[in-house]
Amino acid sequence: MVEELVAAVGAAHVVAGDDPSVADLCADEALGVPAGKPAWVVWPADRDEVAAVVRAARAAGMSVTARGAGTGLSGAATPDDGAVLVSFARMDRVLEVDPVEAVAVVQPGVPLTVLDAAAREHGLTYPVHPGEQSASLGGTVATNAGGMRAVRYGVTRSHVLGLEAVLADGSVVRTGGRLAKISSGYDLTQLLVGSEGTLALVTEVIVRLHPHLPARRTVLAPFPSADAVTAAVGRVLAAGLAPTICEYLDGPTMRAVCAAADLSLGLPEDLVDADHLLVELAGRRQERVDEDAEELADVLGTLGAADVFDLPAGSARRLVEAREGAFWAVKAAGADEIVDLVVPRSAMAAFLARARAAGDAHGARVLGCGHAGDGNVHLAVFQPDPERLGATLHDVFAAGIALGGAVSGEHGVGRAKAHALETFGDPAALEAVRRIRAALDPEGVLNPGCAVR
């Protein structure tokens, strides 16, 4: 085995699952889920050594886990035991920027900031921006990740127009193109998105960039309860504003991110722990965005808003960026568990005031922030106790899937949450996702325990 491995991707790049060298390498950044013990970790460069290193495993009856840059919170990148685990860490590349067709070819280690910079240098941008930019392209696609964006721009899923992949058996297959429509057959490529790297290694993506917005205006909204920024939330969008983020945080939440990026916003202090409606809005000509941002202004104001802050371009972007590192802070917090899940937008409110409700139930502490022109909300559970964790979480999921939502929004299932996927999707459609699997890796090589069991 080691010699096939070493002959696929070269000395230099097969090391031993437990050699402390790697021992960062054998998790991702999912709270509950313990790292990984793969016996052997590989680095390939290129497509070729990547369906060697399937061939080779698949002899061995070992199984394969990819892994990206580590940065996602479902445990999808965690190797099982005795596993080989596949770094994209030397497929970094960008191959080539279509500025006419307005798209990239991108190698799946590609960190999500070097991808963006360098559609920037044409003018366009790839909007996709999770909480932790220095993510890579194949891992957002193996999880189709989301972020602030999503509201206009909406998720991974939205942008990948084709992919090349490396399948159970180490064949190799092309999907989709360099194309603004298609519809020839089954959509594979979307198949393969989300897929957590239980169908295909993924080893080239084709992506839809965008224009570059230079114009921006943000504002923070402060209002009574949670009811009530859901309520503007839709209103918003229906003026036809379309606000590239338009994000919920209560109270507590806005301290802690305030605090760990150590930005003082001035709101005066009754104000600060009201449950918070921040929008940004984004065009090419300024004088537009203004417009847009006092109508916007109006709207909110009407809505009950205790008041509308203009954040000034330094602050604003200070705050959204410690928005998304909010991962960050609750964890350095002490957060036990991390939750990412979804309902229609406009029962937000309600899901928000269940979870917290089940949390108060269990003993466990329940903060929230979401997503909330799509409904993802993200919840930090502080529950030391295993026992009443599990319960929490069972309540949390249990209420999200009453009003009519669903496990994961955008961090994927992975191993986190595999079992909510179990107890609480549809039997059928689980059972048509099993067969699926089966008939593309009928032995169970690829990412086994991950997703859907």
Ligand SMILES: Cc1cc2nc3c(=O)[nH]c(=O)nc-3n(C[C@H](O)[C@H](O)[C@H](O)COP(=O)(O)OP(=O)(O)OC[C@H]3O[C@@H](n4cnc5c(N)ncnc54)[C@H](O)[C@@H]3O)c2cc1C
Given for the second form:
Protein chains: 2
Amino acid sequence: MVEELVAAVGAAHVVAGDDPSVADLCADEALGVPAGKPAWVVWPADRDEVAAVVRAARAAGMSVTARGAGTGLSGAATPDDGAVLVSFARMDRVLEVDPVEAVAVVQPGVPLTVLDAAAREHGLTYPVHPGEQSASLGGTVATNAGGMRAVRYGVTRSHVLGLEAVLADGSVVRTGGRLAKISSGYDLTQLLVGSEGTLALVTEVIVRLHPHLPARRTVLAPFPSADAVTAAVGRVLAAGLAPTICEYLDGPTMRAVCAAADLSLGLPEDLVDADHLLVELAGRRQERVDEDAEELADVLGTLGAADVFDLPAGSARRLVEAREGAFWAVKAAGADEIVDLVVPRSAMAAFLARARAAGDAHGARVLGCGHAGDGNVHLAVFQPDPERLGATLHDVFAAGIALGGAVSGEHGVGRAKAHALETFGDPAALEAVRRIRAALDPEGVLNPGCAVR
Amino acid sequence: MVEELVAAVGAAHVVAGDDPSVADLCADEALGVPAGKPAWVVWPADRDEVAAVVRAARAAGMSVTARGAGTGLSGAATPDDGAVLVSFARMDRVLEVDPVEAVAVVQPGVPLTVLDAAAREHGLTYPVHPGEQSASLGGTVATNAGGMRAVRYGVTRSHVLGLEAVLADGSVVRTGGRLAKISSGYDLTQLLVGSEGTLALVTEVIVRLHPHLPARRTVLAPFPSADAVTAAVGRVLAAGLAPTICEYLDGPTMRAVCAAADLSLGLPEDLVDADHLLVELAGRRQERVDEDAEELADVLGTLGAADVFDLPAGSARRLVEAREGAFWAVKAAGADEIVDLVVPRSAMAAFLARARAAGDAHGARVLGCGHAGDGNVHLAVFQPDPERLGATLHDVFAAGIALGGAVSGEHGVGRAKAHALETFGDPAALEAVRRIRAALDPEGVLNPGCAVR
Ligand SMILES: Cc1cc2nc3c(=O)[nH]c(=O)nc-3n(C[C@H](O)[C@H](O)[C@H](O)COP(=O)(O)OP(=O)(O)OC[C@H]3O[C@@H](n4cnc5c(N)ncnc54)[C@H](O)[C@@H]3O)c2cc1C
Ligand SMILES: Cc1cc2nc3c(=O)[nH]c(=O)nc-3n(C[C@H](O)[C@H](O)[C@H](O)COP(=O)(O)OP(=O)(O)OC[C@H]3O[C@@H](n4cnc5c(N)ncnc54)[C@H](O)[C@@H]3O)c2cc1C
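In place of the form predicted alone, output the structure of the form predicted in complex with the named molecule.
Following is the full complex, with the preceding chain placed first.
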């Protein structure tokens, strides 16, 4: 086997899976998924090398797991034991930024920060901002990453116009193009987005860029309850204020992220423990954003905000970054699992209440924050006992599903949530997904332990 | 067979396919696709009846074609001979408009006009506006319909949050939900959108609504060339003006649609034959829209517009409606075929030039208009001789593909463009599509003559 891999990518780019130098590559950031034991780790340089690796693995009866930056939170990039782990770290070039078309063509190993910086040189931005900006294009495509700005710009899916990808049989598909829309047969682009490395390895991505919005205002509004936050979110969106950020943080999460970022917002002590709504407005012209910020403050005030704090640009940026790093804060605090269920936006408060009740029933502490504009609730669950943790999670998922939700809004299924999806997903839909997977990968080459099995 | 169908939907809702009363249902609006000869036409009332029809057809070895409003332009709703034609005309209820969540839940037979009117009662709008607003939700989901406002709001795909649908084996899947985003396994919603009745019959649709924008300004700018229009489109979008309409009309199309609508815009005669750009801006506040309209006029003037006409609201509306009806105008003028290739936005002028050259080479007249902001060019081709028409179309498709385009931007593949897709589509992608189709419909029950075969 190693000969074929060396032939595919060169000896310098094949390392045995038990080599200590690759230990860090054998897991992602999911809290509950143990590291895998890949047979080999390889670093292809281009599409043809990726195809050669897939063909070699398939011929040898081995599986293949793709790895981007390894920042995923669902264990989707954690290799199955004995797999060939394919790192895209060498395929890290922004091939083109086309300012006229407002698209970029990138290799999958490009970090989001690098793409956004390249776009900014042309007055454009790539607005997909999951909390961890070192995430790769390939990884974000494979998980359909969201992040704070999805409330305005949509998730990764809304930005991917075309793909080049290697299928399980080593063939190369090209989907979409530099095309604003397309209706020419099934949309394979959309099928591959969010497929977590189980249908294809992405070797090139065409994404849509947006004009960068220079004017900005950020407000923080502490509310007496999550119910009040939820109601406010609906009104802010219905007013057409089109916020670029619309985040919920409960009191403990606010404390944790401010502490982790060493950030003091100067809030009165009794308000820190409130339920917080963080809203950013952005636009082309400062005077319009300022006018909208006043309208926003009025709306929030009317809906029961204890106060509406206009954050100076520096504090706003640091609070947003601290919120993006909430995962690190709760991990450091000893969280045992995190989940990111999505529910109808207006059901957020109800879901939080039921999730906390589930925690109480099983002696688990449950902290919450989330992309409130999307109904995407991120919970940190503290319960070291595996059985009681499992019972808590089961009840939390059941509560979200009962409210019309789904097991993951943006982190994906991976290995961490595969059981939850099997338990709570629509059975006929799961069966259709299995059939599609078997049709494109009958031998189970691509990431077999991940997602719907 | 008829017993099973009667058992499924009731005797009053089954009619033999050769009954004169159903003659109008045996074709859509595609110019080049002859009417089909279905064995039966049925009108189910709900999901269970749809499932019973599919099971009955499958058991009898018959195929099933879904029909919405029959306004499609690709022959996708034209039944295969001997098929069971399923009309969704009785499933025409808006089940819910939820203004807090900004979603609507509708049955597939609901016309776009009805949904939009229901949304407007809550200050919301459903912004998918193909030229023919009698189109049904089910039909627009199945073709991934676009229309003028896609330049701002995106196509149907961007608005569908969830589906209920009957698969080829009669099982019922539920996908998505009232969820702004989801990352919980392959996105079946997105796979079914645009699948032209070949993977499932849609029985319920959850769509996203948007705040209605009351303030509006429309300008018409005649340019000396399609090149100049194309360049202007890029700049208007890059400026972040976010037009709700950004349409191209060549001189002959402008004449034809104005004549058909009995509309006089009072343009100087020499400007009527120019290449026109029609732009609508919309927003929450009139003063901002007015300010943007001035910026727009500056941009267009700088880029070579012969003039920039600020259209009064009445003329603007009538011109937009006339443009939406361009198909009827060119059909009345005797067009033999229409195509709606999509190319990268900045390649529109180059594509038009090559398409006209193809027409010249084969003695065909080629008129053009299109959704310029999306690079979606609609061509009317006049050439009665089938062989020369075929040669023209081949060269037109080849020209679009060479520029990085695809065979259809919004009308779909249907029966009219199936050959073009087979000729010009990516072979590996087509093979993947075939496998997916076979996995979900191994017996070829659903619309077998349509799309990728
Ligand atoms: C602090 C923190 C905050 C976060 N906040 C958010 C957030 O707000 N929103 C959000 O959506 N996510 C968030 N995440 C999760 C993570 O950033 C995203 O899931 C991201 O998309 C992962 O990208 P990656 O490059 O690290 O992918 P990896 O973790 O390396 O892989 C993720 C998946 O992509 C597959 N993959 C990678 N490259 C390819 C390829 N070329 N072809 C096919 N499949 C491939 C892998 O097999 C795996 O299935 C956060 C993570 C952290 C650590
Ligand atoms: C004057 C004119 C202008 C137009 N302008 C545009 C435009 O600007 N943009 C645009 O995109 N289109 C345009 N169209 C095309 C047409 O309006 C769209 O294709 C529309 O989506 C068709 O909807 P329908 O209900 O008429 O579908 P039909 O024509 O009845 O069917 C279309 C497809 O949908 C399938 N289908 C219908 N119902 C269901 C269901 N419940 N489940 C599964 N499959 C189903 C059919 O089988 C078929 O494959 C125009 C048409 C006309 C006549």
